[in-house]
Structures are given as structure tokens and as C-alpha cells.
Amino acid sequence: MIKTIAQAALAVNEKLKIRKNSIRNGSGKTRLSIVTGIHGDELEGQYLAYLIGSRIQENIEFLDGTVDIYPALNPLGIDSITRGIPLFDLDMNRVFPGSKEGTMPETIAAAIIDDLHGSDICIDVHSSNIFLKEIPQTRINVSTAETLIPYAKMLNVDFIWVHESATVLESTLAHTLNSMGTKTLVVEMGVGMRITKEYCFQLLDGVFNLMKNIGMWSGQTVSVREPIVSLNRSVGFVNSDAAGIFVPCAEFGDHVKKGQLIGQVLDPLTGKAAADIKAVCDGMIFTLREYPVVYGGSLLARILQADENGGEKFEK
């Protein structure tokens, strides 16, 4: 059933509507919510929302409970290919929990929270931006790690990044819902303005595996991978020392050694290499620059550090 959960007046007699597809079957009380489209340039979740809805509706007899799919929390951003909310120059994921007496983005955010609150589990799906590509991962605040890691392990992601608290995160959807007792997992995968089909299918298998484990899906599922769990912010950041175009020589997901060449920043004007880019630690590349134009300080890669630097071992 398609439901409108929030709306606001726009110019020229138009209306902004936030909608969800609520799919229910059986007598089960468990409710899973799938949220995506907070950022208008993140489209991986659009395809995932379609895949989840399609599979459930084709096999509805296996569902016992409710799955709510929210494919576009920021439809204006998606329509205009804008990361934030157009006209407001605002990141929607910095507005929560919102306010019923506030501006249009704040009232929309408040209505979204009201509707999501009470879900047993919420999965908040994000892509990266247009500059970086991310391996499928779940990001969890250290304050909720004990509760959320068991569920994150069911999602078929490659690793789980447990990070420290940051003040800016307090205004996100995930932090707001977790603080209200609604268990919320943040998934990052792929690259902005694109759809990486293999990642979407990977997470699709994970979602149904989670549904089976929490007792709301009796259909067939596949075995999921055992993710690496990163603790204590055991991540190395590789930044550019020069301007130019970044051409990697390492692959996404490669395991590298400290000092190993992973790419070069090239100067098209002089025909020379402006900088050799080397790994800052032993580990696995889980973020890699997708957009080649870079400047001094641009993020080129993130490396999940090896065990001796405080992370988890890579063997699965």
C-alpha cells in the first residue's frame, strides 16, 4: 500500500510528498523499514528499494510482518540531481529530528521520524558522493556498537566500520532513531549518481537474510559473507599532495602494504607525474577516488588497517 507520510506546499500549486510502500502479510508484529534517498545524488538505494519490493511482492506468502520501503526522503534533490534540499542549500541528514513548528525541511524531517519510530529495525541506505566509491559497508557509532553489530553481520556487507562519536552526527536520521530506541543501521556502498548493480544484489541478499533471522521471512535465502569488523577508528586516509588527475594502479578492495604505490597524480600540462601516491599503512582499500580531478588535500583512498595497527584481521 502506497502511503503519503509527509507533504508540503510548493510553488505553482505543486506539493512535495514523501511516500512509502508499506507491504504487510501474516500476523507477525515485526516491522522492518528501508530508507534511502536522503541525498539526491545517491541512487544505489533507488534500485535496491525496487529489488526488495519486487521480491517481496512476488513471494508475499513468505512474509510475516511489515516491510516499509521509503525510496526517496529527498525527492526534490533526486529530481534536480542535487545532494541537499534545493533552494535551502541544506543537507537533509543534518536536520533531524526536525520540528513540527519549524521550516519546511524541519517539519518534513519531524514527520519522517514520527513515521519511522516504532520500527524494529531501520536500514538507512546511502551511496558515496560523485568523487569516491565505497565497498559495501555498515557504519556504526561506537555508542550503539554492542546492540547493532549482530544485525550488521547479517547484511552481507564486506565490513563494519565502528566509528567514534561526532557532534555533527547527532542531527542525522540514524542517530535520532537510535537515541529513540529504533535500531538503525547505516549502509554505504557504490558511488554517487550511479547504480552499481552487483552491490545492490549483494545487499538485497543481506536484507532477506536479516529478515529471516528476525523471524519475518520464511522463504529461501543465501549464505552471507562474514564481514571484517573495524574497531578503534583503525582507518588510514590517503590524501593528494598535488593537483592534477588521479590515476590509480591498485584496485578497489586490494590488500596493500605501507609504502606500496597505489596510483599517481599526473599533470596534463607538463606531461609529468606530480605525485606518487602510496599506501599509508598495511590494509585493504575500501574507499577509492572515482572522480579523477584532484587538488592538494583531496581524499584519494581509505585503507582499513591491518591487525597490528589496531584493527581486525582480514581472514574471513
Contents of the next structure:
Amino acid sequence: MIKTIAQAALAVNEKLKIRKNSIRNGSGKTRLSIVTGIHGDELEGQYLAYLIGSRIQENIEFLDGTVDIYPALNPLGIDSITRGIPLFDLDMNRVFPGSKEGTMPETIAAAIIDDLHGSDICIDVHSSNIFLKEIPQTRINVSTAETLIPYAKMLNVDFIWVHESATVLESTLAHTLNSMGTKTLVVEMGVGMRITKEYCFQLLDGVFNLMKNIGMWSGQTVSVREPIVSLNRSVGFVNSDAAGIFVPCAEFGDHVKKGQLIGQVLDPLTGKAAADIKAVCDGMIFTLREYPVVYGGSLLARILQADENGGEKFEK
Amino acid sequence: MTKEIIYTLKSPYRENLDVTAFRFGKGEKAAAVVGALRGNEIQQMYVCSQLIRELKKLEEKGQISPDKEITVIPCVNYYSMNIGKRFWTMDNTDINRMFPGYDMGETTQRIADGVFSDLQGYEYGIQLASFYQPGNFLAHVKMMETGFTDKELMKLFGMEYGIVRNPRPYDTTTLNYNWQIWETKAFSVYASATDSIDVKSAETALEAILRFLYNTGIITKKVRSGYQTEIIPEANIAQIHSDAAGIFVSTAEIGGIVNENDIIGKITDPFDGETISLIRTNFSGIVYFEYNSPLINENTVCFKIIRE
Ligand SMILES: [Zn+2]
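Now that you have shown the form predicted on its own, what about the form predicted in complex with its partner chain?
Every component of the complex follows; first up is the chain already shown.
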């Protein structure tokens, strides 16, 4: 059933509406929420939302509980290829928990939280941005790692990135819901403004595996991959010090050695290379720059360091 | 006066972004003033340009106190200004959400770091700031309550109002907040306009900054005294929200006195012109902010009133 969970009048003859598809079956009380589209330039979640909704509806007899799908938390952003909320120049993932008495973005945020609160699990699907491509991964704040890692492992991602807390991240959807006791997993995959079918299907298998594990899906599922769990410090960042166009020679997912050439920053005017870009550590490239034009500081790659800094350490 | 490029960023397709500081006097780091961090902060850059002109004269006349140094950075993000953009040209990030910055990080983190490392160690820091929302506002000075800066110091600006803000999570990455964490007493001066120049309120802001520099003994040229600043916690400022969407007209005046239940604006239907909402104030007080775009959505802050 399609429901409007929040709305606000726009200046001229239109209402902004946040909608969800609430799919239920059986007598089970378990509720899974799939949210995406907080950032209007991230579209991988659109296809994933479609795939989940379509598979459940075709096999509704296997569902016991409720799956709520919210494909577009920032519909105006998606509509206009705008990352934030158009007009407000505001990153929607910095306005949570919002406020019932607040401004339009705040009241919408508060209504979203109200509606999501009480889900057994919430999955917030992001796809990096237009600049970077990401391997399917779950990002977890270190303070919620113990609770969330078991669920993140069900999702068929390649990588679980446990990161440090930062005050500024307290206003995200995931932080807000987690601090209210609604377990929320942030998924990052692919690249902005594109759909990577392969990743969407990978996550699709993960979502159904999770549904089976929490007792709300009795249909067929496939076994999922074991993700690498990481702490913040086991990630190497490669930022450009030069300006120009970045042309990689390494591939996404490659295992590289420290000092190995992974690409060049080139100057189209002089026909000269402005910089050779080398791996800062041994490991696997799990983030790679997709958008070629770079300034000093532009992130080119993230490298997940080899095993000794990997998951074992966190799990002791 | 000396002029110094404090941070340079290479661009693949444009001239370098050279963030430029103007220094006056010599000696202990007394005060730093920062103008436009965003591409639409034209008024903020303009106030700094007028301040630089004034300080040049004072320096020539020997009216900057011995052993005091003043730094003014009129504009950081002129790249965006030159292409009519508010945030960073490429990735749309806000430099004023990147402090204290990180020299190994992303482009705007590096710019913030380059600027912030030059701004450390000053006793006083003044930022010409703008509101996130579009609108006109009453010139005022503001500070963030971090426990580090004495609120009473705001009185030295002699502006009508000094507002105290309790920082929210997103404030922790602003210049003002980080200045205080690094032990500079930091203030934000708001000079009414943002993307246009309002000469009168620019003069008010300029005079307030000079008055502050005089009252703290950094310059010796006397500045006529200003208002007895009223210190107001942000909680005492009421927000009035639109309860409809359409065409917005304000009938209030910035700085004007309003009484409870007064009509201060209206919203009309964009197609048939009928009035669909009369905006009334729930409080008596002073109009501190008015929304200034002709189109308004529902639940938009259209006025802020300093409650009596
Ligand atoms: Zn995102």
C-alpha cells in the first residue's frame, strides 16, 4: 500500500510528498525499512528499491511481517540531480532528527524519523557521490559496531567499514535512529548518477538473506559472502596534490603494493603529466575516483590494508 | 600594510586561487577579521574592503597601537563568487563546514586548513557572517557559547544586539566554533545583506568593528560610542513560520517594533491572487529577520522576532 508519510506545500501549485510502499503479509510483527534517496544524486538505491519491491510482491506468500520501502527521501533532489535539498542548499543527512515545529526540511525529517522509528531493522542505501565509485560496503559508527556488525554481515557486502564518531555526524538519519534504538545500517555502493546492476543484485541477495535471518522471509535465498571488517585506521587515503585530469591505470578491486603506480594526473594544456599517483599502502582499492577533473586534495582512491589490520583485531 | 598570499590552490583550468591576507601593525597577534567564506557573501567582502581602506589610513597616521597586529582576509572563496555559486565550485561543499581543516584531506578541507593555520594565535577573531536562509536581518554581533569567550565582550562592538547561540552539531565545523576551541575569542558580525551590498548596514558593521578595535586598545583613533548592547540568548528569538505556500510579501520593517497579533506579512495565491494567509506575530518585540524571496513554501521561517 502506498502511503504519504510527510508533505509540505511548495510555493506554486505543488506539494512535496514523501511516500512509502508498505508491503505486509502474514501475522508476523517484524518490520524492515529500506530507505534511500536522501542524496538526490545517488541512484543505485532506486534500482535496489524496485528490485526488492518487485521480488516480494511476486512471492508475497513467503513474507511474514512488513517491508516498508521509501525510495525517495529527497524527491526534489532526485528530480533535479541535486545532492542536497534544492532551494535550501542543505545536505538532508545533516538535519535529523528534525523538529515538528521547525522549518520545512526539519518537519519533513521529523516525520520521516517518526515513521521509521520502531522498525526492527532499517537499511539506508547510499551510492557515494558523482566523484567516487565504492565497493558494496556497510559503514558503521564504532559506538554501534557491536550491535550492528552481525546484521551487516548478512547483507552480502564486501566490506564493513567501522569508522570513528564525529559530532557533525550526529545529525544523520542513521545516527538518529540508532540512538533511538532502531537498528540502522548504512550501505554505500557504486557511484552517483548511475546504476550498477551487479551491485544492486548483490545487495538484493543480502537483503533477502537478512530477512530470512530475522524470520520474515521463508523463500529461497542464496548464501552470502563474508565481508572484511575493518577499523578506521586500516584504510589508506590517496588524495591528489596536483590539479588536472586523473586517469587511473589500476582497476577497482585491485590488490596493490605500497608505491605501485595506480594512475596519473595529466595536464591537457601542456601535454605533460602533473603527478604520478602511487598506492600509499599495500591493500585492495575499494574506492576509486570516477570523475576525472581534480584539484589539490581531491580523493583519488581508498585502499583497504592487508589482513593484519583487518577484522580480526576488532573482533578480538 | 603588507599583503600576503596565505594559501594557494592550483586549478586545472583557472588561475591559482590565492587567498590573500592584509596585515597592519606589528607585534602580538591582536585581531583577525575574515570576510567571505562563501561565494555569495558579497556584503561580507565589501565590509572587509572598507575596513582595509580604513586601517591603511590609520596605519599611515600611526593610529595602530604599538605591538599590535591586525590581519584582514576579505575573501576566501572568490572562485565561486566569480561563477555565481555559493559553495565550492566543483563538489559544492561549504568551506565554513570544514574547520579546523585538514592539510591532507579534500580540497575544501585543505583550504580551511590553510586559512585556519594563518588565523591561529590571535586574541580576537571576527567573522563577517551570513545566514543560511535568504533574507534581510538586523545588523548584530553573535557568538557561540562554548564557555571560552566572555559574552560581555560583545558589548565592545556597540551594536544594538548581541546574540548568544548554543552550538548545534553542525556548528562544530565552523570557523567561529573552532577559533574558540583554539583559544581565540571569536565573534560573528552580521551586516544585513549577503548577495547584495547594503551600504548603510556595511557602515554600521565597519564602525562596530573599528569600535571594538578601539575599545580593546588595538587602534588609538577614537570611534564614537554606539549602542548599549543588549545581550540576548538565541532562545529569546521567536521564529514565525509560513502556514501556507505562495507569493510572500512582508509588511514589517527590519528593526521595527511589533505587537502581539500584528499582521506583519501576507501570502497570496500565485495563480488567482487571493490572500491565503495573513502572517501575524505571536509575540511583541523587534523584527530581527525577514524572508526576502517572492516565493515561499509552507513551514518556512518568514520572520524572527526578538521577544520583549
Ligand atoms: Zn549519500
